[in-house]
Every structure is written in structure tokens, then in C-alpha cells.
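Single chain ahead, written as C-alpha cells, the form predicted alone.
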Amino acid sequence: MESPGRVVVIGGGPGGYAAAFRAADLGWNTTLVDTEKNPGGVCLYRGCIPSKALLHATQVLWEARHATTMGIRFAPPEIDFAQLRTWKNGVVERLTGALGDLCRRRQVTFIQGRARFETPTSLVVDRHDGEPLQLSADHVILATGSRPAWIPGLQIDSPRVMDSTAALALEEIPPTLLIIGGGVIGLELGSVYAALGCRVSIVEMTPGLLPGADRDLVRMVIKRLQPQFQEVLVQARVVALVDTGEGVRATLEDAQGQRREESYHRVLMAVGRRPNSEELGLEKTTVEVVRGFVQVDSQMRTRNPNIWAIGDLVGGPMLAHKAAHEARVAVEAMSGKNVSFEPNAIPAVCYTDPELAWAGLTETAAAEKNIPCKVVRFPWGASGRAQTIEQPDGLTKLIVSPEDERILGIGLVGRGAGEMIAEGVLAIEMGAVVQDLAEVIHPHPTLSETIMEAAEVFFGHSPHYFVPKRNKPST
């Protein structure tokens, strides 16, 4: 078959290597150029996969400490920190090698190195080893991803104040720990230092930790974290951070303006990420950047014809998940395939201890735009499954148009959210009605039958949680 084409993807994350595939599963003469020596980005080397691995590593902690209760006694855990970083480091080894034999198997030409247009049609890939590389393209697909952000005249001079990237590399757990900002970075890295020893205290400028999510889901969340943290500090915000030589002192501000210091061994930065826009040569492109974000339509096509952008470069949800489903509708737009992205919702999960993953519309968001809803719960107390694995303090929750019963957004909170939440997404995507969840036949004990019994106790027929009457839906 005769090849389309040439397109070279620049970025080498989830986005980047997804785009690089399906192009050359397409047909086209693919080249992907990323920093690394193997595909993986952000999310595989200093992101995603690490802090899971991490994570996964403290819930076993957890559990070791609290089967006390089930009669179940261990000797006090002794942590190697040298192996639990060896153990991280691999499991980042093994997934990215893998990456780059997909790329060979797929004959995909992989370049270490950094990427710059000078026309729309050519760059210039200055290599990890070796003389600049000259490329022509006929298509280019930007997947440069994002960077961590830092609060201006916070960013001191110091090997005491990290970014997520930084707190990753675990080269030592710290007596204290001061994280600014409360959101799923902070409070996924802050659950982790706090079971490895760390004394975390968290400041977060907004009324409450993870905002964006419902309260009665991120209650649940706090109820399990807030003791193993030091202190938290909502509608507060740091305005000074020193280096004394021996930690840094914080000057932290509270809602009233009340103003007091702190020292701590470490600081985290984890307010949020910025996108990869500069240094690219866009400015020899027709391409618009607004904000540092890369413009885009619903095929994720630049103002340049030949240019497309996906991933955190192009706002929204800064997801691997996102970018993946982005790279593919890139590609086959590119391949002329009548696709764009569209979708009704996107799934976001906080991997703490429990998870939180909610898809949709909110309950807080539908009170803000004053849609209508209903609002069901199921609480997991009543679920078998979650009191064998001590696990009752969780949720599922499902947001219902009042009018035509379809399903508009779906909350869980509890171990293993993260992996219930797709059929929420599914039913959202496909139209389902609330009928649609009731009658599908869960396997019973399970976390997931929480869903079923969920939509049944809209109906008021949930056989383990009795709901006196219906109420009438919220607006």
C-alpha cells in the first residue's frame, strides 16, 4: 500500500506515541521525536506511573497497620527507600522499553531530541547525540504536553523547594513537608510522604481541597487523609518562602489576612501545570497560541492546514487519557476520516486512599448553571463487598436529568473508583437511563454492584438501602 504521507509528531507522551502509532498502523511515514531515549512523556517517566507505583506501595503500608482489626498482626513495616525507589525506577523502566520496541515493531523512526518549525513543512531536530536533522512533513501533530507551574515570586533558588517531578525522584522523605495546593497532585504526593514518615501540612487558596469534585464525594476523601496530615489550611495562600540554610521558612496568609511563619525541611509546588508552547518555532507558523495554549478545531487542527495540536498543548483537562483519545481523532481527521472530538464526558480520578473519580456533570456544577438533576446515592456501608475488605466509607453517587431519566454524571469515592468509574462513562456516552444501570446484572459481592444499586434506589427498590420516598428532583 502506498504510504499518504509523511507526518512527524513531536512529543513522544501518551498523546505523542498514540498519535505516532495509529499514523503508522494508517499507513504513513511516522516519525516521533521526544527528549527521551523511549517513548512515555510526562506521565510514564515523572508523572503518572511513578506516583501509582508509590501509591500502590503506601496502600500496602495501610493495610499492613490497620488488619489489626480482622485479627491479622505484622511487625512494625521497615522501609528501604534505596529499593522502594529501585522497585519505581523499574516498573518506569520496563513500561517505556516497551514503548520503544512498539516503535521498532511498528517502524516508526524514533529521534531523541528537540523539534523547531522553520516553515510549516520543515524542522530542525536538534539530537540527543549527533548534528541537527533536517525534516520535511507533510503533516506535523505538536504533542509537547505540559510542565509543572510555579505561584510568581515563589520560584526561590533553592534544592529545598521541588515540583512534582522533584518529589518523585524520592531521594529522601523529609521530617516535614509543606505542599501548596490541594489539588490531585498535591494530595496524591502528600498521602504518599505522610505514610512513608513525613509530617505534611497542605495550604490551598480555594474554600476547599480538590475543587472541582462534589464535597459530599471529597469529604470522604479528607475524613481518611486529614489525620495522617499535619495540618491543612484552606482559603490560605503562601506568600514568602526562604531559604535559612537549614529548611525554608513559609510566610503563610489565612482568609482574614492574619499572617504568621512556619519552617519546614522541604517545600512541593503543585498548583497546576503549564503548557509546552515556547521554543517550538511557531512563530514561522500561522499556528495561534492564546495564553500559551496551542488553538485548535474540533479535529484538532491548527489555523496552519497542516498542523495539528493535542494533550495538555491544547487546554482542557490535562489527562493522558484525554490526549490519547485526541491523537486518534488527529490522525484519522488527518487520514480524512470524518471524526471529531466530542465527548460528553472525560473521567477524572484522585488515586488516594480511597480513590475519587467522578465523569459528567457534577452536582456542584449543576447547581452553578442551574440545570436540573436528581441526585441518588448509594453509601457503600450497605454493600457487602466493601465491609469484607474494610472499606465502608465510600460512595456512589449518580446525577439523573428529571426529564428523560438519562444519565448525566456519575461520582464514586472508595477503593478502586478509579477502575468503576469507565461504565459511568460508558452509560453517560451511550445516552443509557438510569433503567439501563438497574437492570444490568453486577456480580454480587462487588464494589461495581454499587452502581446497579445506585440506579435502583432512584427507583426506591434498592434491596440494602431503604430510602423512606422518592424526592422530588433538585433544580
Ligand code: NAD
Given for the second form:
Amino acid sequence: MESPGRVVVIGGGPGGYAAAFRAADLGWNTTLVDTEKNPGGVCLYRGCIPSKALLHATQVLWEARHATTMGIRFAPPEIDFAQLRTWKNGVVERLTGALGDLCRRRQVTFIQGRARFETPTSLVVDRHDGEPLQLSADHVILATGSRPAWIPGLQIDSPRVMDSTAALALEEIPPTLLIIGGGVIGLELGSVYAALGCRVSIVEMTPGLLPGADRDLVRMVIKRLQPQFQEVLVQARVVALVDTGEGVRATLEDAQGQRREESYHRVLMAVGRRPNSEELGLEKTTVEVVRGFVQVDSQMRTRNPNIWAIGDLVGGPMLAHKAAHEARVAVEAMSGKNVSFEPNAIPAVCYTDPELAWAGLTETAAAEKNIPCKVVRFPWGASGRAQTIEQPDGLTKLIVSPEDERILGIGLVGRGAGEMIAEGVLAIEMGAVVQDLAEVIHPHPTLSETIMEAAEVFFGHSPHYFVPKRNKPST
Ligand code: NAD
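Can I have the other form now, the form predicted in complex with this ligand, not the form predicted alone?
Below, the chain from earlier opens the complete complex, with every other chain and molecule after it.
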């Protein structure tokens, strides 16, 4: 097969390597450039994978502690932090090594270095080892991702103030930790550090943790997490940080403007992420950048016709699975296929214990945008499976269109919510109606049944959850 041309992908995260592999599969002469030794990006080296490994360890600790309910008693855990770190790093090395291997098998040329444009079709790569390399390309796909954001006034030069990368390195478990930002990273890493014996305080600027998710779901997560944390402050800000040599003194300001000072051994900044668009030499191209985000059309094409961009760099939810799907669209569009990125639902998961997952329309967004919907809930207390695994504090809810009974959104909280959300995403994408979910036979006893039963609640005939007639689903 004659190659359609030469493509260079800059950035080897889940967006970049998915793009490179798809391009190679479609016959493109493909080069992938990344600063690390192997592909993987933030997700594998400093994000999703190491954090999920640590969250798994956290869950094991929780299970052991709570096994007493079943009459099983373990001795208090002894945690060998060096071994925990080695194990977590081993998971990362296995996966990134496998991606390097996949590059070789697909004949994708992998270059460790930093690429920048000289012209829209030529690049220089400052290689990790060796002289700078000139590359020419028919097409370039930008997938350089994002980095942790810092609050400008709080950017002090102190090793005691960490971002998520430093926190995941797990150099030490400080006795106390202040987390600025009660979003996904704040809660995930907060629960890891708390489980490993650190007293964690969280300061969140908005009125609630995990803004974006429905409050009834968030409340169930907080109910379990709050006792693990020292303090959770919402509608509060950190206005100053000072490294005292022994710790960090933070000035906290509450909603009423009252200030107080507290000292912590470490601080974690988890207030979102910023796109990496600055050092690419984009000024040598006609790519448009707005507030750091590269602008693209629905095929992921920038204003420079042979340059494409995907992932965190282009805005929207900063999620690996969104980037990987954009990668496919970009490469197929580049190959002349009639595709575009127009998902109806991009699932979001917070991997705390319990997990929280949602997709499509939320109840909150429906209220804000005045979108009519019916909401049905199935509490996991009524699920046999949830009872057998000691996880009755969960909830499954469906957001349904009153007009045609289509599934518009789904929300889940509980063990394994991140796995189960895919059924809801499929339902939304396939245009399923609530009756479809009610009539699909789900295995018993499983947590997935709660999706079927929530659908049955809609019709008032869930076998395990009695809804009095006067409490028919809300409109
Ligand atoms: P986030 O946007 O999820 O949360 C940041 C939080 O910080 C928000 O609640 C925000 O209100 C708060 N905040 C902002 N400024 C603040 C201030 N000055 N003081 C106090 N609070 C402030 O961002 P994150 O948790 O840093 O995560 C970054 C990105 O990485 C997100 O896009 C997230 O989706 C992604 N991520 C995803 C996962 C996952 O899918 N499980 C895990 C980690 C990170």
C-alpha cells in the first residue's frame, strides 16, 4: 500500500499515541515525539494510572479495616512506603514500556525530545540525546496536553508546595496536608493521603466540592470522605502561603471574609490545569490560540489546514478518553473520511471510594438551562449485590426526557460506578428510551441491575424499591 504521506504527532499521551497508532494503521509514515522515554503522557506517568494504583491501595486498606463487620480481623496495616512507591512505579513502567513496544510493532518512529515548528510543514526536535533533528511533515497533530495550574499569588518557591505530579511521586507522607481545590484531583489524592495516615484539609472556592456533578451524588461521596479528612472548607480561599522552614503557613479566608492562619507540613495545589501551547512555535503557523487553547473545528483541524489538535490542548473536559476519541477523528478526517467529534455524552469519573460517575445531562444543568426532564433514582440499599459487598451507600439515577422518554443523562455513586457508567453512555449515544433499559436482562445479583431497576422505578414497578403513587418521579 502506498503511504498517504508523512505525519508527525507531537505529544505521546492517550491522545497522541492513539493518533499515531491510528495513523500508522491507516498507512501513514508516522513519527511520534514526546519528552519521555516512552509514550504515556500525563495520564500514564503523572495522572490517571499512578493515582488509580494508589487509590486501589487505599481501597485495600479500607476493606481490611472494615472486614470486622464480617467477623474478620486483620492486624493494623504496616505500610512500606518504599515498596508501595516501587509497585506503583512498576505499573507505570509496564504500561509505558508496552506502548513503546506497540510503537515498534506498528513502525511508528518514536523520538524522545521537544518539537517546535519552523514552518507549518517543518519542525525541529530538540532531542533528549543527540543533536537537534529536522523533520518535515505533510500533517502535524498537536497533542501536548496540559500541566497543573497555579494560583498566581500563591506561587511560592517552596518544595513544600506541591502540584499533583509531586504528590503522586509519594516522596513522603506528611503529618498534615492542605489541599487547595476540592475537584477531582483534590478528592482523589486527598483520600489517598488520608488513608496513608496524613491529616488532610481541603479548601474549595465554590459552594460545594466537585462542582459539575449533581449535589445528591456528591453528598454521598462526602458522607464517606468527610470523616477521613481533618477539615473541609467550601466557599473559602487561601490568600497567602509562607514557607516557615518547618512547614507552610496558610492564610484562609471564609465566605464572610474572616481570615485565620493555619500551618501545614505540605500544601497541594489542585485548582485545574492549563494547556501546553506556549513552546510549540505556533507563531510560525496560522494556528489560532485563545487563552492558551488551540482552536479547532469539529474535525479537530486548526486554522492551519495541515495542522490538527486534540486533547487537553483544545479545551473541553480534560480527560484521556475524550482525547483518544478526538485522535481517531483527527486522523480519519486527515485521511479523507467523513467524520466529526460530536459526542452526546463524555463520561466523567471521580475514582474515590465510593466512585462518582456521570454522563450526559445532569439534573443541575437541566435546571440551569430550563431543560424539562424526569429524574428517577434507585438507592443501592435496595440492591442485593450492594448489601453483599457492604456498599449500600450508593445511588443510580437516570435523567429522562418527558417528551419521548429518551435517556438524557445518568449519574452513579458507589463502588464500581466508573465501570457501570459505560452502559449509560451507550444508552445515551444509541438514543435508548427508558423502557429499553428496563427490558434489557441484567445479571443478578450485580450492581449493574440498579440501572435496570432505576428504569423500572420510572414505570413504578421496580421489584426491590417501592415508590408510593404520590411520589411519582419528579418532573
Ligand atoms: P478540577 O477543575 O476538577 O477542580 C479544581 C477545583 O479547584 C474546582 O473545584 C475549583 O472550584 C477549585 N478552585 C479553583 N480555584 C481555586 C482557588 N483559588 N481556591 C480554592 N479552590 C479553587 O481540577 P483538578 O482537580 O485540578 O483536575 C484537573 C483536571 O484533570 C480536570 O480537568 C480533571 O477533569 C482532570 N482529572 C480527571 C480525573 C479523572 O477523570 N478521574 C482525575 C484527575 C484529574
